[in-house]
Every structure is written in C-alpha cells, then in structure tokens.
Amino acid sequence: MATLFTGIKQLLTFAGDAAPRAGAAMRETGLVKNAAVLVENGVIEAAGPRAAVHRHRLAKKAKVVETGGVCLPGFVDSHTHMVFAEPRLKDFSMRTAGATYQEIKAAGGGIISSIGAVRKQPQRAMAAQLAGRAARFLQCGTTTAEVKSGYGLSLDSELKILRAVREAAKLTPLEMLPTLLAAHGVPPEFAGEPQKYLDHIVSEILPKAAAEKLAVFADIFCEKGYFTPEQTAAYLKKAREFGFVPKVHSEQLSNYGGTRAGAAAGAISADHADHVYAEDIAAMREAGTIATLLPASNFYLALAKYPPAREIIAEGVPVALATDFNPGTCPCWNMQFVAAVACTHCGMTPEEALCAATVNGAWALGIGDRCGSVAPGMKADLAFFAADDYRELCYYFGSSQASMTVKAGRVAWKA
C-alpha cells in the first residue's frame, strides 16, 4: 500500500541534476510550501505541492500520514567512526586540562588507546553496540551513514569490525556503508615502521576484506606522524585495484599534501580539509573529489581554525558535511548540530549546510543517484522536523528537532 505524507509546511526536495551540487547550486533547495510526498514500495512516487500530489492515482487509496513541520531528505552522514568499544574519557580529561592532540597521542591516548578494548570485544557485542548507536542517528534524522573500521589495526580485528557492521545492519533500519580504515594509524606491533604496516595491509587485510566484500571504501589518515602523501597515493591506488573506492583523511592538523595525494588517486572525498590551500582546492575540483567538512570536531577540540568552506565553495568544489562521530575527537551523532556549526563557524548558509548534509553527503558515498533528494524514483528516505521554517534546523542547536524519520518508506523512528 502507498503512503501519503501530507500537510508538510515546507518541503526541501533538493531535486536537480544527478551530480554533486557546487557553487550557487548548493543554495537551490527546491523549496515547496504546503507539500506532500507519496511513497510506494520504499520509493518516492510523487513529491511537490499538496494539491498536485493528492491527484496522483495512488493517492486515493494510500495510507495518509499528516505530518506538519519541515521535511527534507534524510541526512546522509558520510564520515563516522561509529565502531568503538569504549569512550576515551581519559583523553577528554587531558584535553580539558590543556593537552594537545599530539601530547595526548604521546601519552598513549588517541587512536592507539582504542585498540585494546576493540580487539578484546566479541563481534556479537560489537554489532549490538553499533545497532544501539545507530538508533541515536535515526532519532536525529539521519537515514544513511558511512561506518569506518580503524580501531583494531590488525587483520583479525579490522575484519571483525567490518563483519560487525554487516551484522548490525540486520538489527537497525539505518543504512550503513562500510569503510576499511586499517590505515588509521600504526599499531604497536609495527611501531616506527609505517611502510611495513602498509605493506601488511596490502598483502593481508585488503585481499581478505575484498574477498568477503566487507567494505565499499578504503581510507587512510595522511598526517605528520601517521602516513605521508607518497604513502597515501600509493596505498589508495592499491586499494582501487582490490575494488575499493578511495577516501582520504587529509589536511586536518596541518597542510601536508594528503588532499592532493587523494585526488591524484581518485578519492571520492577528501575529509576534514581544515588546512587546504588554493592548490589543494584546485586538485579536488579537477579530480571531481568532494570536500567533506567535519566542523563539529573543530568545535569539540576548541580549535581556532575551521575549514575554509567559503573558499572551497567559491572555487566550485562540492562540499559535504558529516559528523565525524568518534570516541576521541567528536562524540556527536546529531547532523543538525553539524549544520549549525557550519553556519556559525564556517560561513555556510543554511541552504548550503542542508545541501551538504543531504544530497552532497550522498554523492560523497557514491549513492546520490538514489539518496539525498526528494524526487520520483529516489529512495523514500525522509526526515521530518518540528519547525515552521527550514532555517530553524541551523538556528537552534543543542538538541534534536526531528519528529519522525522514514527509511525506505517505513517509519524508522517517531517522537
């Protein structure tokens, strides 16, 4: 049976070309007032003015859901580290006492501190924990999320994480796209030998993850003290040979060359981009790489430097927004907060921020042809909010305004 979501005060469709939105196109929301959305078999049949949608042949016998408020495509969170066994409370205490990212790492904190607990955690418990976290994302209007490995840094634990993601996907309506981030850091077993560890990933982890089809993407952290731009480009090219779509963590702490290395390797997105220069932005534009900004991390770390969203947008590079949800530097699952920070600290408009959190987030995961906009033929992933104006989603912050989340045409969460 079809479902008719009607009585929508404002519908943001983001309907348009089947491509990431860049420049002025990021401000084109496809706003429809007094709207409705008709859904059947998990797919959008019609969306637009209420009167027109109500005349659709399927509307007469459809189940009617009066919604009110604002509706937009479900958020697509294209960068999360959702699998971890324990929060990094020691890191948090050190940071509040004035320790830097590098000082926390030197004291045994950071990425490496998560390894022990993740390696010990059974896969079933990991999957159940992940499904519980997924519910938090649904409650805030997110319908699709990328989920990285990267806190195991060994063959067994990295594969365990990815298998747990697959298992958790059966326990939650949240769609999760897995990323192999074995190159997140250098584990103790390979201390001081990053190239030897990368060789281990290429010879052992990549082929096994590919054989089981455990991940869509392969990612690497390019930063001083982690992996160099040369290592990044070579690794991502190897990952492509195994069938993984490249992604890169780059220019988070300094300008190091990771963005250009990722672009040269065909990365679908370069994530963080806090310290990009003009040549980095040009490389993204030429390669068709999306800049995925993670400003909630900057907020949480109390950084003065935020990604230069205005410069990136002005140069025609599509911008996506994501939470960067992780245990150490951004324990935030609410995309509404991310959008608010993008507006207040990165100079983005509400229209650009919501575009970046929906349609461009979908393209940063290679699924923009089926998710991220509200148009006939698209998957019926919808987020409803208790608001009169869509700008309220970026204006208010500190709690979720979501009232209902619909995944593939079914109510996944309701307040």
The other form holds:
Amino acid sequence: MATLFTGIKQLLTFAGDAAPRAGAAMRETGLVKNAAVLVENGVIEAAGPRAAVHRHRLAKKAKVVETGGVCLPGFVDSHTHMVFAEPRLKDFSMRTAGATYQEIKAAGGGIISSIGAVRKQPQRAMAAQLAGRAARFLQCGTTTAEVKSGYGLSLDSELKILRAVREAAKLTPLEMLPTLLAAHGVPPEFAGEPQKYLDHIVSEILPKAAAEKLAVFADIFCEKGYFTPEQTAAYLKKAREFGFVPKVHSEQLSNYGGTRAGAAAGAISADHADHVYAEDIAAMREAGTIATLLPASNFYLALAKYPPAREIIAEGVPVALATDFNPGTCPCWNMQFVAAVACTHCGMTPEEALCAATVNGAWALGIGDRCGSVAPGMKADLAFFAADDYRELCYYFGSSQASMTVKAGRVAWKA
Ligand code: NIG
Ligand code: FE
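Alternative state: the form predicted in complex with N-(iminomethyl)-L-glutamic acid (NIG), after the form predicted on its own:
Now the complete complex, all chains and molecules, led by this one.
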C-alpha cells in the first residue's frame, strides 16, 4: 500500500542531474512549500506541491501521514568509524588536559589503543553494539552510513569487523556501506614497518575481503607517522585491482600529499581536507574526486584550522559532509551538528551544508543515482524535522530536531 506523507511545511528535494552538485548548484535545494511525498514499495512515486501529489492515482488509497515540519532526503553519512568496542575516555582526559593528537598517540593512546578490545570482542556482540549505534544515527535523520573497519588491524579482526557489519545490517534499518580500512595505522606486530604491513594487507587481507565481498571501499590514512603519499597511491591501486572503490584520509593534520595521491588513484572521495592547497583542490577537480569534510572532528579537537570549504566550492569540487563518528577524534553521530559547524566554522551556507549532507554524501558513496534526493524513482529515504524553516537545522545546535525517519518507505524511527 502506498503512503502519503503530507502537510510538509518545507520539502528540500535536491532533485537534479545524476551527478554530484558543485559550485552554485550546491545551493539549489529544490525547496517546495506546503509539500507532500508519495511512496510505494520503498520508492518515491511523487514529490512536490501538496495539491499536485494528492492528485496522483495512488494517493486516493494511500495511508496518509500528516507530518508538518521540514522534510529532507535522509542524511547520507559517508564517513564513519562506527565499529569500536570501547570509548577512549583516557584519551579524552588527556585532551582536556591539553594533549594534542600526536601527543596522545605517543603516550600509547589513539587508534592503536582501540585494537585490544576490538580483537577480543566476539562478532555477535560487535554486531549488536553496532546495531545499537545505528539506532542513534536513525534518530538524528541519517538513513545511510558508510562504516569502516580499522580498529582491528589484523587479518582475523578486520574480517570480523566487516562480517559484523553484514550481521548488523539484519538488525537495523540503517543502510550501511562497508569500507576496509586495514590501513588505518601500523599494528604492534609490524611496528616501524609500515610497508611490510601494507604488503601483508595486499597479500592476505584484500584477497579474502574481496572473495567474501565484505567491503565496497578501501581506505587508507595518509599522514606523517602512518602511510606516505607514495604508499597511499600504490596501495589504492592494488585495492582497485581487487574491486574496491578507493578513498583516502588525507590532509587532516598537515599538507602531506594524500589528496593528490588519492586523486591519482581514482579515489571517489578525499576526506578531511583540512590542509589542502590550490594544487590539491585542482587534483580533486580533475579526477572527479569529492571533498568530504568532517568539521565536527575539528570542533571536537578544538583545532583552529577548519577545511577551506569556500575555496573548494569556488574551485568547482563537490563537497560532502560526514560525521567521522569514531572513538578518538569525533564521538558524534548527529549530521545536524555537522551541518551547523560547517556553517559556523567553514563559511558554508545552510543550503550548501544540507546539500553536502544528503545528495553529495550519496555521490561520495557512489549511490547518488538512487538516494540522497527526493524525486520519483529514488529510494524513499526521508528525514522529518520539527522546524518551520530548513535553516533552523543549521541554526539550532547541540541537540537533534529530528521527528521521524523513514527508510525505504517505512518509518524507522519516530519521536
Ligand atoms: O578520521 N584519521 C584517522 N582516523 C580517524 C581518527 C580515528 C581515531 O582517533 O580513532 C579520523 O579522525
Ligand atoms: Fe575518519
């Protein structure tokens, strides 16, 4: 049976070409006032002015849901590290006492300190914990999220994480796209030998993950003390040969060359981009690589420097926004907060921020042709908010304004 979501004060459709939005197109929200969305079999049949949608042949017999408020495409969070066993509260205390990312790492904290508990955790418990976290994302209006491995850093634990993501998908309506991030750091077994570890990933982990089809993407952390731009380019090339779509963590802590290495390897997105210069931005534009900005992590780390969103948008590179939800640098699952920070700290407009959090997030995951916008034929992934004006989503901050989340036409969560 069809469902008619109606009485929507403002609907942002972000409908348009089947391509990521760049430049001025990032401000084209497709705003419809007094709108309705008609859904059947998990797909959008019609969306637009209330009167027109109500005239659709399926509308007469549809179940009617009066929603009020603002409706957007469900948020597409294209960068999360959602699988970790324990929060890193010791790191947090060190940080509040003034320690930097690098100082925390040197003291035995950071990424490597997450691997002990992850390696011990049974897959089933991991999946249940992940499904619990997924519920928090749904409650904030997110309908699709990328989920990375990267806190196991051994063959068994990295495969376990990705299998847990698959298992959790049966426990939650949140759609999760898995990424192999075995190259997140160098584990103790390979201490001081990053190349040896990468060789191990290529010979042992990539083939097995590929054979079981456990991940869509392969990612690598390109940064001083982690992996070099040369290693990044070579690794992503190999990952691509195994059928993974490359993406990269780059220019987070310094300008190191990861963005250019990622772009050269055909990365779908280069993520963080805090320290990109003109040549990095040009490389993204030429390669068709999306810049995924994660400003909630800058906020959490109290960094003075934020990604230069205005420059990136001016140069015609599509920008996506994501949470970077992780236990170290960004324990935040709320895309509304990310959008608010993007406006207040990166100079993005609310229109650009919401575009980056929906349709461009979908393109950063290669699925913009079926989700991230509200138009006939698209997946019926919708986020509703208790607001009169869409700009309120970026204006109020610190708590969620979500009132209902619809995934593939079904109510996945309601306040
Ligand atoms: O995106 N940069 C690498 N990875 C994460 C940090 C993960 C952690 O500290 O656990 C990030 O910020
Ligand atoms: Fe990250």
